[in-house]
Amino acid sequence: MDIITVKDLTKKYGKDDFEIHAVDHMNLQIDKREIVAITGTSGSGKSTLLHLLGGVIEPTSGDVILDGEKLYELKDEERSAIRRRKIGFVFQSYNLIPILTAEENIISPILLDKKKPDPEYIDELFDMLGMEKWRNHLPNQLSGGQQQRVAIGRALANRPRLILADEPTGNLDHTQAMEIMKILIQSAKKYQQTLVIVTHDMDLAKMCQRIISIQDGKILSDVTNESTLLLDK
């Protein structure tokens, strides 16, 4: 069963001869604890579709059915609870708030919600992250594939059916990228999530059950990895 669906999907930039369509008419179909990789060169699109998936941005036309749900016949403010509560984010910059300690970072989602945290499900949150020694530290105090990790866990904090990743090991050298695909593979079949991961490395897009390879705004190829690098099922 799927939990995203892409109708017609098009964003364009600019006007006339300049106009660009960062993604063009596309559709597309992603099933519930699926773990997908897109890939394409730069300006391809590939990020324009994240975003577009998580509601971050309006399309041109067509629409996102995230859980039954067309996100762009949605209020604004509609749209932002879903991505609170169904939606977790990773990106390539780390954007961990400076102030605040990894354990405050992570929970952050949580009391934005109003909600209060559940220490049993934080304390395993740091356990899966290989973090517990680090939680009381300022990002500051922190490598950059510490603070990726963080930002893992603060987009799981809120328990989301679906994670959001863009170039997420892209500031981190390969040892720590494969550490960190493999920390998000193991979160998607440990709590049952979709992810969606955004990346130019095809050592990363291997890990991946499928393949979505885009350019120009349109899909390529869509391809099912039966690759040996997958992590157990």
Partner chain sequence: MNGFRKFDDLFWKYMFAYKKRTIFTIFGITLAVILFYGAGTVYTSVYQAYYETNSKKYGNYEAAGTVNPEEYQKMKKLDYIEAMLLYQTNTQTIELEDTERWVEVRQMENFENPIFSYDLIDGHYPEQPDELMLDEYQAEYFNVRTGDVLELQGYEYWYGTVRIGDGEQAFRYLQEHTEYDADGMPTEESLQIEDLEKRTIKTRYRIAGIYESDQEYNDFLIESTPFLSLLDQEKEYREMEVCVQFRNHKNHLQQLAKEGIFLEENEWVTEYLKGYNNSVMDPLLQYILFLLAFIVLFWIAFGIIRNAFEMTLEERVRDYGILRCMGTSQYRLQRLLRKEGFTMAAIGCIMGIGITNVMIGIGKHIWGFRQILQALGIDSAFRLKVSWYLVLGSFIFTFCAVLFSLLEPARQFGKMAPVDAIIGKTLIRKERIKQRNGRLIHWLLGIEGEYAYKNVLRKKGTFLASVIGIAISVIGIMIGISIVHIMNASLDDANRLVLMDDGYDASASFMNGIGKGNEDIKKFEDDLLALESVDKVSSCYATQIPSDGETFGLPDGNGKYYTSYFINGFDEEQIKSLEPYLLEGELDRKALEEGGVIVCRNIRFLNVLNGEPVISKEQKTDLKPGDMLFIPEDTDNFFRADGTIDRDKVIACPVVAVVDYNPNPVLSGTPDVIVSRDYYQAHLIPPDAAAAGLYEIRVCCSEAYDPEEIFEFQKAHKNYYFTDGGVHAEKDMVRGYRQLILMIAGLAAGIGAFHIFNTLSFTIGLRKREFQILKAVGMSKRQILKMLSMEGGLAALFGSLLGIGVGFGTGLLLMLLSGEISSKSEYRLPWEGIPISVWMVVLITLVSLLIAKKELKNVEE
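Got the form predicted on its own; could you also share the form predicted in complex with the partner chain?
Since only the chain itself is given, any partners or molecules it might have are not part of what comes next.
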């Protein structure tokens, strides 16, 4: 049962001689609870694809169907609602709101959805992230790894069905990167989420069930990582 269906998706930048096909007539399906790595060289279009999957940029043509809803046929208000309820974003540069504490950053998507945060769930998240001691710290008082944990917490806050992570370990050293990956995969499994990670690090990609390689906006390969599947079993 797929959660995402990508149909003939294209995203072009520039005009005339400077036109670039970041995503070029791409078709793709991702199943529920699947953990997918999108890899490729710099400029291959992997981040653009992720942003298109999350509905944060407009495609030139084609569509993304998320959980049965055509993302780009929706109005801004409706698409925003899908983003805050069904999708959690994790960015390479953490992108926390600098004026909010770690806890406030995490609960912000819940408040945005006009809901009350569940204290038990928030505590559980902090426990899972290992950030209990840093709840009331501002982003600039945290290390890169800690900031990314908060960003993951924020992405998980609304219990979304899809986590989109754009180079989540790009700014971290190897040890921290491995820890972040573990947290992402562990939480995806725990909360039965679909996780799509963009990375150019093959070691990290190998931790995922499926690896999609992209080049010049087209899928070069789409393979199932048997070793991971075996581990899962």
